[in-house]
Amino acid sequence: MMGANSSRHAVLWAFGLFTLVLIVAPLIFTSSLAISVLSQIGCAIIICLSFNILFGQGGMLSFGHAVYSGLGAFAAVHAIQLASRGGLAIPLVLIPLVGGLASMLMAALLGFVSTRKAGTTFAMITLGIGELVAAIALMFPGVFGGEGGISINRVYGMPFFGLTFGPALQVYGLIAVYCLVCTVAMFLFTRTPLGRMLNAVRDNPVRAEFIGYDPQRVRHLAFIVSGFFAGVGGALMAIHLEIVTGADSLGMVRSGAYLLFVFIGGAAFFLGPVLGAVLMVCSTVLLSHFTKAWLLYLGLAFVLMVIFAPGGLMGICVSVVHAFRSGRVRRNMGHCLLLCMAAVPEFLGAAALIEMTYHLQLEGDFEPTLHFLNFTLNVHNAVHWTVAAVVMLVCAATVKYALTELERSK
């Protein structure tokens, strides 16, 4: 009994501190890009969370989600502009709901195909769905607007309490509601019975046909569930940017990008999609701007995830906190702080050495010089390699070494 009351409290407080970010974030970041970003963030956390109902909660890999997010934009769109020309008589904060049921009857109709099987026949079969989709797209430039795709003005008709939402806070503060609303609903999801069974279909359909349960028919309950809240991160986002184009929204790429950030923020946690989706704005908006080398930082990420932390980010998180809580850090300090002073060196290292080679490969016949942090490095100066070498080569074997004893000490 203990236990549920501290696990009840421990959920409490985690959307209680996440309800104080929603509420707090744009009033430390003010600038308009922060809006923006802020705003991208709240949308990418539906589509992850509804992403990780069908990857996390039922083991259905897939890598056509972009699908149900893109389809929940164009749906979004079309509804604005009938209700701009008075053909719909449906306020903006209802659109994200168009969105939604758009999305959801896509998932009804694509997902009864898709998860008539189960592993890598169902992975197979999103793939194919994703491209198709995005094949088809382009051949109705009518619907989807072609490369150019669909723009939008989203202040029309009266103003909703007073809200035009032109300004971008306005519209910040309508995806963080409904961010929050989908957030606290797909984990009361997890909670429900068929929250449970899928769960248990991920872990041993056999046993749960066996008890009576249809495999297939859980996953398609939960194929649409996850459509409706992927329909409504995409409306979000439609909103937001006021346009949308099918190479962007429905591609294989976008798909791939949650697959990926989901991973990393880690699926096996319930919040784990949430950091996942923070990373992939950053990344995308904020990253690709300091450094050219970005994909590839991507790439290293999720391989050294997949390797050494399957649990992602939020695995990380959790094994530390368990780690404070058993003692294990106050027994180990001298190895926790060896850990953490050499593993910050070791990625500045790896980090020059990409720096330098993009902008050889680039800019060094014209440029050798590159600013690197507060460093100044020239690609065409052994030393400045060896130097960056040494210092990565030499944090390495340090951090396995910590590592080791960290282990040994279990």
The other form holds:
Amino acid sequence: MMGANSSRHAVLWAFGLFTLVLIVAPLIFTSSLAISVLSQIGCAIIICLSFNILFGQGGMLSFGHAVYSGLGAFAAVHAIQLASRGGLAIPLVLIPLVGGLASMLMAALLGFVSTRKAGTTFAMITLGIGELVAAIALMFPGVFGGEGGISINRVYGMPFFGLTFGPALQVYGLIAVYCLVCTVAMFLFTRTPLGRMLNAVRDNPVRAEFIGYDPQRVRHLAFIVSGFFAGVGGALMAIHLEIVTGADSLGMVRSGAYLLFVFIGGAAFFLGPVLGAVLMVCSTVLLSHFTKAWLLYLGLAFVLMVIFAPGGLMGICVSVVHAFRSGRVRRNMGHCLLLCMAAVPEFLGAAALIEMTYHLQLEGDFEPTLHFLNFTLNVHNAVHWTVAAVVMLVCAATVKYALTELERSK
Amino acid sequence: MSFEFLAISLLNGISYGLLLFMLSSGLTLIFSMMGMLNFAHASFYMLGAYLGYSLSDTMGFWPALVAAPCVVGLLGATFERFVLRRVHAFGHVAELLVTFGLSYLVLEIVQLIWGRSVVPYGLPQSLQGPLFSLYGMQFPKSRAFIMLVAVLMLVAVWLMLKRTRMGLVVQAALTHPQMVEALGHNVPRVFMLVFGAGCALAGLAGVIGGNTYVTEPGMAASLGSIIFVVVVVGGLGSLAGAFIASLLIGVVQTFAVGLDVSLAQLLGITDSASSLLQLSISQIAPILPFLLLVLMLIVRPRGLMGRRGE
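I would like to compare: after the form predicted alone, may I see the structure of the form predicted together with its partner chain?
What follows is the whole complex; the chain from before opens it.
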């Protein structure tokens, strides 16, 4: 009983903190870029959490999740156009629900086909259906806007309690409220019988079937729930950006990004996708400005994580906390310090090598020097290459040594 | 629809289908052997094309035709040995994920080395020009060459699996890995060799497909999803199914690309304003494989020749 109570308290604290962050964030980061990034994060959180209903909780590796977020966005755009022409009086605050319902219907239909199989087959089928929808979208420019997409004006109709949703901050407020409500709803979903059955079907479908649940039906229902939230997120994204294009919002690249970042965040934890969503927006908006090699870093981080840290960043955090609590850190202070001190230069050395390679390939002929942190590196100087490589290798060996020692003292 | 159009389209379709089969046979071999899906299979195809392009420049096309697949196979085997084998303990989803990550990395590295635009990977002198022409429609030599290589490869793989001792071990490791291990064969090494061989097949397809079609960074993404369709439609793990499905998809798609009549004309409707019916067959060609996938899943979820109904 104590355990249940304290975990309930922890959950309440976590959601309280989340609300606080949603309120405080726009007060600290006030620039228009920051508000835009925060809004995108809000939408991405909803979509990544909805993806994780399938992936983390249902064991369904979907390669076509952008279909549902993208169709939600298109439904929202058309609903807004209809409403501003005076066809149907839907206030903007309800548009995300329109997107959600549209995606939910689509998920009910397509889920019937895709959830007939589980495992790797499911992955291939969702990929095929994703490609199908993306290709169909390009064939109907009247509905999906073709290459240029569809632009909208989100300011229409009567103000809602004095809010016109013209200013970016008001849209952020709308997104924040939806983000909080959806997050709570999806958390509660994990506690429903359906959510629990979903975990059971993930872990052992034969056994779930034996006790009287049809695994395919459970998967299908979860698919529909996931589709609804993806649609809400996509619709909010369309409201924020005021434009939606088929190639960008429905395609394989987008679906792949959801998978990549949810995994990096940590699919085994409810809050993992939240972390993944923050990273997704930050790296696409910010990291791509800093380095041309950001996709390579992303791919490397992902592959290394699959190999060494299947729990994602959240998993790493949890195991670090465990190590502190169990006293392993105190007992092995030396090795822990060594690990931390070697890991940073290892990554910096690797990053220096990657940056120099990209620089050499892209503009080495015109400009041999590049700035990396506080150093000026010359791509034609063999010493710079050697130093970076040696730093990386020596630190990698140290990290490996520290990790083996830590493992041994378990 | 004239007879010559029919004949040439059929030949083009079969050669494209055979190329698809070269890719899907490697994928199927790896899948049925190790139970895992290699998401990066088309990336190895792309590597084959780019390596074929670079090696052709230095050593000529014919040596490159042998060397490039070998390099690709070696890369594949290395990846299996040092990455996949580690991940194997975490299950199939982790294996799928790590190959998904690999496809990102290969794309990025290819763009880093060879740039982001199309590379001028041309046909060798001896494969240029038409092989024959039928009533004014020409059938290129390069397509015929693809057919030849694919058929040779098919025969070679079949003989290797059915007629050699090594093939016997591979087939046995497929169904009874513990038993084969107990008999003293190194099953992990067999896995590594099969994975390398599958990748080499993809590389070979890349060397001959790259100059017949086009060599650019998007080639893996555009073909990758098609070969998954082939594998699912054919029935997971069935080589015969993959063969039928590749030919089916190759022929259907080639015919569709060549047909410039709208759906409305085809159905005999003259006064239709519906945008769906105004689309020409060639416009809907790209989605046909995926439509086939969906139809197949509704009618027969285990695929044409699939045995298991997971």
